[in-house]
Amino acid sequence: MILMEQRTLGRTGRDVSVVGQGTWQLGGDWGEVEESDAFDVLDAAVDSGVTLFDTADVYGDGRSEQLIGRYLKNRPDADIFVATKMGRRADQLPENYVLDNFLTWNDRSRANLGTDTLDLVQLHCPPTAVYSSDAVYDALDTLVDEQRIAAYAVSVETCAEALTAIARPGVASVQIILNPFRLKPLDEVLPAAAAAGVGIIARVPLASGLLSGKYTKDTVFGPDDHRTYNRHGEAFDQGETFSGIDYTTGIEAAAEFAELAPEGATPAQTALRWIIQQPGVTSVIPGARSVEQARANAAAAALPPLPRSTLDAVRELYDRSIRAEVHGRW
């Protein structure tokens, strides 16, 4: 088994792999995955040094949570911190994000998961206002009263929502969409979550595959694939497909990306190893749907920094092609 850079993963004071495993991918919503594949891709990850999976109540609609359930009770050698989501099989109400619903949504997670205690919840992209409520937190510290979790975090759309998230003092972690092609985090969060003690989980770290430099204009993605199915924003917020970029300009964009890469590593590592050395990031956590993937998005926490050039030249590319469609939104 390989080691792995670990970082400590905010006020949970636990360390974690500085790449994880993001196992939406595993629930379906990407196409169907067999259960021994899934299996194939824990084991890879775990192999190459991983400790922290993230997933959701609402992935394959509770498939993701029970795979990784049955394969962690296969696996007892492999001490993994499991960061699960919770509201999102809600209707999106504020009035919905309350202890009752809470208590109900964490028994479920909970079977699934096949654990008496959970070590991390997060509200799912939640309403914006639900950010904002004391009876919210008061019923996440009643989970952690009652040992039902060991933490709570936020999982957000804009940096609006996570800033009001890192002032609260429960808040362990704070999950956003951060990549070359979505800088706007670097801004203010980042510093805020350094000063705070709060940890920093990047998702959608490849824009949905884009940074991967793998697609072109005539890829066609299954119509299962909510790269088909939610371009704009018709299922969820549309930043989480495509960073919310529009795909021609993606495309054009990662084109550019994928010539900074360094010799020996792939575009999809590059933007992976550029997170992993944002001040302030404790984890990423790529998707895989093969072994060899998983292996891969591994195998960018060994990769050295990237030179200042490289950063000036990602920030460059972010200014003159992406800024427009997204800074503003999210």
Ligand SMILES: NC(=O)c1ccc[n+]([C@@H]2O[C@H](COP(=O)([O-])OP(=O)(O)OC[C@H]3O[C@@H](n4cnc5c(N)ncnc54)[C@H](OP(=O)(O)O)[C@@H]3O)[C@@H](O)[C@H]2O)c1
Contents of the next structure:
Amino acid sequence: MILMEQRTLGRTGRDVSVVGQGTWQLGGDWGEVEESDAFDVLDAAVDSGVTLFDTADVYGDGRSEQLIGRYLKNRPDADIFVATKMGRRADQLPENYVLDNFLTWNDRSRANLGTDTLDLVQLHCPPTAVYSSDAVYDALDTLVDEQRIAAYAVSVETCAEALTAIARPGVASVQIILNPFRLKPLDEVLPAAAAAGVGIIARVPLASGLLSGKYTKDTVFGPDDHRTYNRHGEAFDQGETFSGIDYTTGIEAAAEFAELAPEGATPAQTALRWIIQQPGVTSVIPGARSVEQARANAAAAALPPLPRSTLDAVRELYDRSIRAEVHGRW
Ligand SMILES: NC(=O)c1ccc[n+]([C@@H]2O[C@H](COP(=O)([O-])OP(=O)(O)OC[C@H]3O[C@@H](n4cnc5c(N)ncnc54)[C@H](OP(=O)(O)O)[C@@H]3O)[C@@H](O)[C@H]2O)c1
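Since we've got the form predicted on its own here, give me the form predicted in complex with this ligand too.
Below is the entire complex, every chain and molecule, led by the chain shown above.
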């Protein structure tokens, strides 16, 4: 097993690898995945030093959690921190974010993952009002008191939601979209999280694969892949698909981004390296779909830091091509 740099995930006090493994792909919304293929991807990540898995109770309606639960039973040697999510098994209304529902969702996730105490549960992009509700945090504190969860966190859509959550003393970490095509969290969210001792998990780090530079205007995604059916936010927040960027704008900007990759690194690895060197970031969770992708993503942790000139070039590309589409919205 390769050793990877570890960082403390905010107020959980637990160390996790700087490159984790997103597992939305293993549940659904990206097309069918065989169980043995999913296990091969997880094995590749773990053997490459990954110690953080991100999942949710709704990925494949629980399949992603169940796969992880079964996988971890067979890998007692792997000391994996599992960050799951809850909150999207009911209508997205603030009144559904109550203790009774939390208990039901928590029972299901604990059964899926085969554990009494979840390492971390993140509120899964709830309605904005939920982040300001004292009752919600009281209910989450109850789950901690009852040792159903070791810690709680939030996964947010907007920087404003992140800042509201960071101000709460029990919030251990914030999961947010951060990548070379999503720079707004650098302005206020990362400094506020660092000051408060709150961890940052960077999701959608490859802008749904765009930043690999491998797609063209002729690329066709599967009918059951959200990159086909959610480009305009038809099924869930548009920001989750290609980071909310128009596809044509995205492939053109991705071609320019690819030019910034240093020798020996792919554009995807360059994007991951860029993320993990932003002050305040704890871990990045690319959604590898194959063994090769899992290994390549983990290897980004060992790349040398990108030089100032590359950071400046990323900023210039963002300001020129991307900012107008995303900065004011999320
Ligand atoms: N609301 C939330 O809380 C929320 C929302 C979204 C995601 N997430 C979490 O964040 C994780 C990551 O986000 P994401 O999966 O949406 O987006 P992502 O990591 O930006 O993109 C994943 C896609 O990038 C491509 N890819 C991955 N590794 C690659 C590599 N080494 N080289 C080339 N291409 C590569 C694959 O595309 P191909 O399939 O085309 O090869 C893969 O399907 C998810 O798995 C999930 O755990 C959470």
